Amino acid sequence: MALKDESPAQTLDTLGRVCPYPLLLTKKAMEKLSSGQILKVLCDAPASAEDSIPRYAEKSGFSLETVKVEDKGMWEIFIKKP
């Protein structure tokens, strides 16, 4: 099952925030989640959505799925804590 099809434990809205805030807020939120839970991040900062957040997830060993929502000019990023 795709991460985007599962229910997130928390949705983090970082819309309108620029680097490094989306990444910092994502890190803080992930620290609070339990194993197996998913964080959904709403992000409209390209550098965060396409670079810093995926890099952080990869380094941390988290599963990641990014969905670009073209009509809203934003990304929905799903991160699962192992």
Given for the second form:
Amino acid sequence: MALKDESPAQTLDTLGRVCPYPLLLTKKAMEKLSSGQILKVLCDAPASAEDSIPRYAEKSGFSLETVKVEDKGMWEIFIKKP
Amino acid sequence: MVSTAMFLLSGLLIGLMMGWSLQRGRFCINSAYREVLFQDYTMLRAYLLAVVVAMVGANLFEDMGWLMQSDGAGGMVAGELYRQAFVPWANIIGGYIFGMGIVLAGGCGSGILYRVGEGNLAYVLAVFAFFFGIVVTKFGFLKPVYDLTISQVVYVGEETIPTLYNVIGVNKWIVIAVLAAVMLYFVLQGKPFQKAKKGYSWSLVGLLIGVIAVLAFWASAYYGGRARGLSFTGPVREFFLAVLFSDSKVPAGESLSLLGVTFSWSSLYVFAVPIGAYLSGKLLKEVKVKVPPADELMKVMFGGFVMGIGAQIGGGCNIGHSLTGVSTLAVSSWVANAFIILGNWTMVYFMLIKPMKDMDV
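What would the structure be for the form predicted in complex with the partner chain, rather than the form predicted on its own?
Next comes the full complex, and the chain you just saw is listed first.
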């Protein structure tokens, strides 16, 4: 099942936040999650959504899926702790 | 003789290309330095690749006599790259302050400008505050501090501006070859030929920024009277001065007068950067008017102000020093860049690393 179809344990709203807060808040939220849980991040900072958060997830060994919501100019990012 | 149309076109075009590339590539020197602390070197590799391209290209243009500039009498003459004088106290203090400022502002000199095009109000305020910081330092109540820091100038010999090669006393190209080899070795470890999943890969961005930096050296000489290349601090100041007082306040021969407004070539290019970013973002459907929470807005604005003070004292921002200045091999820019990195790391520790640690307890 795709990550975006599972129900997230928490939704983190970083809309409007400037770099690097989306990444920082994501890190903080991920540390609190238990194994197997999913974090959904709402983000409208392009560099964070497509660059820094995916790279952080990859390095930490988390699986990640990104959905770009074009009509809202934002991304929904789903990160799962293994 | 430089035509008015080409003066305008070249400035706007280079600004558009720069803004476009920054937005597409998510290029940010602030995060390039920051992520080193978290063992991620992707953005640093993009930055170093840009430096190698700019360094080799700019010096090649200089030595081939391609940096044609006005001789002040209607003709053109081959000029040199503009290298900043070495003012150690200013470069050290200003660089350090600027390095701290970019973390607070959530973006570097180029970062705050191109992100205006993405629609975040915070960066609009950051740019205004950046200008405010610059003016306060150059003309306002911090002028005595500024004058004091730049009062001690260090020369090589009589009055030669120190560069990495004339300090060591070797041929310029030996220094370039060694630096380029070391940087490229590091760049190549990052799999530069792997295609990006989406958007521009980091290596393409680095290459593009480097090429634009070389083009800017050429165009700023040909149309702007001096090969100053890409920078943001001076140009932001000149842009706002032209808007506010109809005069960029640059030496004669480096500006154009149109409809009663005297503006520099660089003020044009800096104006076009957010527009280029806007066009790129618009096509990607990433432009949206947005605003962060009030406390963050205040912090970003304060950061922009601090950046302005640091950049004016230190003689440049992360583009003027860390990309353009570093590639001219001027000692001033290498020193300022080192302290921009240290300032960045200091602030990252207090704003990002320490809060994470405190949370664990």
